[in-house]
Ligand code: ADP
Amino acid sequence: MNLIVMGPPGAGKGTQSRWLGERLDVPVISTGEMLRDEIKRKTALGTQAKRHMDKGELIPDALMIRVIEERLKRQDCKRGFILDGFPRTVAQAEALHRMRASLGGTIERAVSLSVPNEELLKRLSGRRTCRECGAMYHIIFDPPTNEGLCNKCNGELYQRDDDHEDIISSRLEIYDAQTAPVLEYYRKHRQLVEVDGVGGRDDVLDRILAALGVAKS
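Would you be able to provide this chain's structure on its own in the form predicted alone?
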């Protein structure tokens, strides 16, 4: 099954994509993780991406399309995949359609998680990330055992630049203006599945599986 998981920043795309990947036994392709790895390794791509991410801007289409196209050609995507964080524009959605057509496949469903902006602000502004291993926590919903320190490696936790409230507000505005039209693109193609993203992780996953017609394990 080839899926897209969509939604505004903080909607839980990463968490639900990972759980879906385990449930369906397909790889999860997270553009956010791919880009953060490039930034950490200080590659040319990472340097370009960081300039946009620090301002709360979307990564240019040409840059993201090149990265995704190479990834989807790998052997582990032959049985299916889940895209987390791509496409974010209609141009990216159209490019993805062309990619899949050239490989003899298609996107079966685009899952959209809906969460109110007030909830998104609360979720994102409370996130903390480990400088050493990249593990993520939340000061309200998932705090570390020792304040400011990672449970896994004892590394320092910090607030990413794009998790400050002013940047979050900018990211949500950009999502509404540039990414929301992608919903209409998949709606027209009858591939869109809209799911309420508020509630416990298990509850949201159950809603997604029901919408996809996948039986619970």
Given for the second form:
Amino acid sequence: MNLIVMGPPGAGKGTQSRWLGERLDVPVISTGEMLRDEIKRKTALGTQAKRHMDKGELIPDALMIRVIEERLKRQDCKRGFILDGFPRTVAQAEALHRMRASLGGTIERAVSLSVPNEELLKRLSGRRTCRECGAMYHIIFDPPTNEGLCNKCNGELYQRDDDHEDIISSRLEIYDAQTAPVLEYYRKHRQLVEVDGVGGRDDVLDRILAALGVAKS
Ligand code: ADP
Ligand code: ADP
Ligand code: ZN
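To complete the pair, please output the form predicted together with this ligand; the form predicted alone was given just before.
Shown next: the complete complex, the earlier chain at its head.
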């Protein structure tokens, strides 16, 4: 199954994508994580991406499309994949559609998680991310067992530069202006599945599986 998980920053895309990836046994491709990894490795792409990410802006379409196209060509995507954080513009959605021949199929569903801004602010300002494996925690909603350390790999937890309040508000504005139109794109193509993203993380997962018609386990 080729799936897209969409939603504003903090909606739970990363959390739900990881679980869906395990459940469906397909790779999860998170563009945000890929870019943070490029920054960590100080590559040319990382340097370019960081300039935009630090301001909460999207990185240019041409660059992002090239990165995702390379990634989706890899062997592990042949049985399906989950995209977390791509497409974020209509131009990206159109480019993805054009790649379908080389993907071995179209995108079956775009799951959109809806969460009100007030809740997004709480989630993003308390989010902590593992420097090593990218796992997400929340200082109140999902604290790690040992403060500041990842439960899975013992890596250091940090607050992303773009998870500070001033940048959060511009990311939410950019979502409304540039990414919300992508929902319309998938609605028009009858691929959009809208899921309420508020409530316990397990409940949200159950709602997604039910909406996709996938058994719980
Ligand atoms: P969140 O999970 O909070 O929505 P991500 O980790 O997905 O954020 O993305 C972090 C940042 O990486 C974005 O704010 C943007 O700068 C950049 N980015 C990620 N995916 C894309 C994309 N598809 N197009 C352009 N920029 C992207
Ligand atoms: P996104 O990838 O859409 O930006 P994340 O999956 O990183 O979202 O989640 C954002 C923050 O909210 C993280 O700190 C995560 O632990 C927390 N979170 C995720 N799902 C829920 C939920 N259903 N209820 C409360 N907090 C959540
Ligand atoms: Zn970790």
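The term rigid core refers to the maximal set of C-alpha atoms that superpose within 1.5 Å between the two forms. If you're wondering where the values come from, they're calculated on a predicted model, not measured in any experiment. Residue numbers count along the first chain shown, from 1.
The two forms, fitted on the rigid core, differ between these two forms by 2 Å or more at the CA of Cys150.
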